[in-house]
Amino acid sequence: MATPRPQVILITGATSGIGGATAKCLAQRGHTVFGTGRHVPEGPGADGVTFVQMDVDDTASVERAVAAVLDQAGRIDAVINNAGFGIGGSVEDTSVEEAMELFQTNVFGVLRVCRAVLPGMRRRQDGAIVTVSSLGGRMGLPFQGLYAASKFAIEGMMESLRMEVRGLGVRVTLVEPGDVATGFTAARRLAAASAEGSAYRAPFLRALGQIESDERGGVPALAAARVVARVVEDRDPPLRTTVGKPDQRLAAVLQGLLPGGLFQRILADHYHLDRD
């Protein structure tokens, strides 16, 4: 296999989980890696990764971080949009304010980063934008409705962007993980109204227990990181690449083959929605 050409790569949300594992993996493969986080000491860190402060919720912060990388490295060959978080709770129990906070990071954060790096990539007629989505961006999942909605939005944005830049030398790819064993599980926020008194309390707790069990038993972050690294180095990547346990990846295929009602019954059974 040919040695991949060294790239300057910017990764958002690179302090832990898939982002942290990806940053380390790419640095080990000889790339110049800049990782971002909201509260990181700037400068060289462990594993050959240089850290830059960036809050993807703040346009000025994103622009400052991108400018800092350009000052140090002269270019950005690839950006990996990885920053994001999850929220659990029924659609009804999730307030508009909670949903807006989620979209501010998961959707508009991606938009801010893309808008900041695209001018340089267009000028150079070369670049890659890899966005970490989710298999939940392909199908609605119970009590993760707003999280799924944020990933659905990312999927549509990246599909559109890929067509818009197809003649400009910029490659756009979605990586869709299933369950990955990371700190994402512990960091999940719960809708305030999902507490005691919610009409959905019992099925929500059953589903949440299954969700957390699936995540803890998911593939390691390094498995997802290797897929992201492979996509970044691919000069002709696909629009979508999945990663995760075989049954979860198969579900994304079956969704398009099975009748909608049957597929939802399978999901409902998995998440114990019909039990007393």
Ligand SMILES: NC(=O)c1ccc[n+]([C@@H]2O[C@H](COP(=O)([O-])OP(=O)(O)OC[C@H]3O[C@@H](n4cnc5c(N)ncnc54)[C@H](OP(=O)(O)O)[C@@H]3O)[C@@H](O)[C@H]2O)c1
The other form holds:
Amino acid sequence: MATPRPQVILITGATSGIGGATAKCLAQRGHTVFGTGRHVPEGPGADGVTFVQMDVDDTASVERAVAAVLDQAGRIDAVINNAGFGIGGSVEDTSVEEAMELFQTNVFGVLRVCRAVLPGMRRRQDGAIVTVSSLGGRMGLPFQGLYAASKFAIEGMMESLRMEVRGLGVRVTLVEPGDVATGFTAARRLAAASAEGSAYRAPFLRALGQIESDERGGVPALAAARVVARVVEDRDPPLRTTVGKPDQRLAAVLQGLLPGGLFQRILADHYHLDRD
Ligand SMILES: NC(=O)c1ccc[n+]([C@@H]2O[C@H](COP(=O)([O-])OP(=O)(O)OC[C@H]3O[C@@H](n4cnc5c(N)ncnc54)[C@H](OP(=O)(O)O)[C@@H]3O)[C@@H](O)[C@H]2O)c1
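Show the form predicted in complex with the named molecule, please, the one above being the form predicted on its own.
Below is the whole assembly, all chains and molecules, this chain first.
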């Protein structure tokens, strides 16, 4: 990659996984990087990343963190909406309360951060908003229905935002990873009703085993980080870009080519749904 124009970049969920690797990668490339999370290291972080506490579930926390970055750096050129987590369980077994907690972070967290940074970007007629979605934001996945719903929601939000701000100098992109080996697998919550006694217990456990094994065998966080970094530095980025193993990226293409029923049968087979 060519030497980039130095930017002030704010990354949510930079304490581990894709966000952590992206923060390091962008700092190494000469950018001023502020990494955020609920639990951040004290003082100046390693690898040239400055950490600021931010819980994306809390509007006041988001506003405080954005104000602290503006105080220190004077501007925010780019934001990477990366904080998020997953929930496993059938749609029927997922309570509205569990789904609302997921949406607080994965959907409303993105909205909160965008609303906090957009006024400055509009004033300066320059900015980039990169949102880490998922291939699960393109296709429903069994026993990850509410997670997929949260990623579909941000896909719609970012598609709309891109058109709204295109004349204002603000670039909007979605990065859609397939499986990436990070702390995401261990952090996944399970719907309480998916425990012993659930009508879906056997296929759920088979699918969850496959999901976890796919994630552990996924691409390293650095592979996703390099794609995010490339998009942040691109003055004319695409609306969407994928990252992951070739077969998973191909799935996103096949989904548009194959009849819907056939595509769902392939997914059902991959997740061992029909094996009773
Ligand atoms: N790993 C995969 O296979 C995969 C695939 C597709 C998409 N993704 C997406 O990639 C993004 C990053 O995930 P990852 O794989 O890097 O997982 P990870 O290692 O678990 O990292 C998640 C990050 O989000 C932060 N976070 C969680 N809740 C937060 C909150 N309420 N406020 C602020 N920060 C919060 C965590 O930091 P704290 O705990 O310090 O708050 C952590 O830094 C997520 O949006 C995920 O959906 C991951």
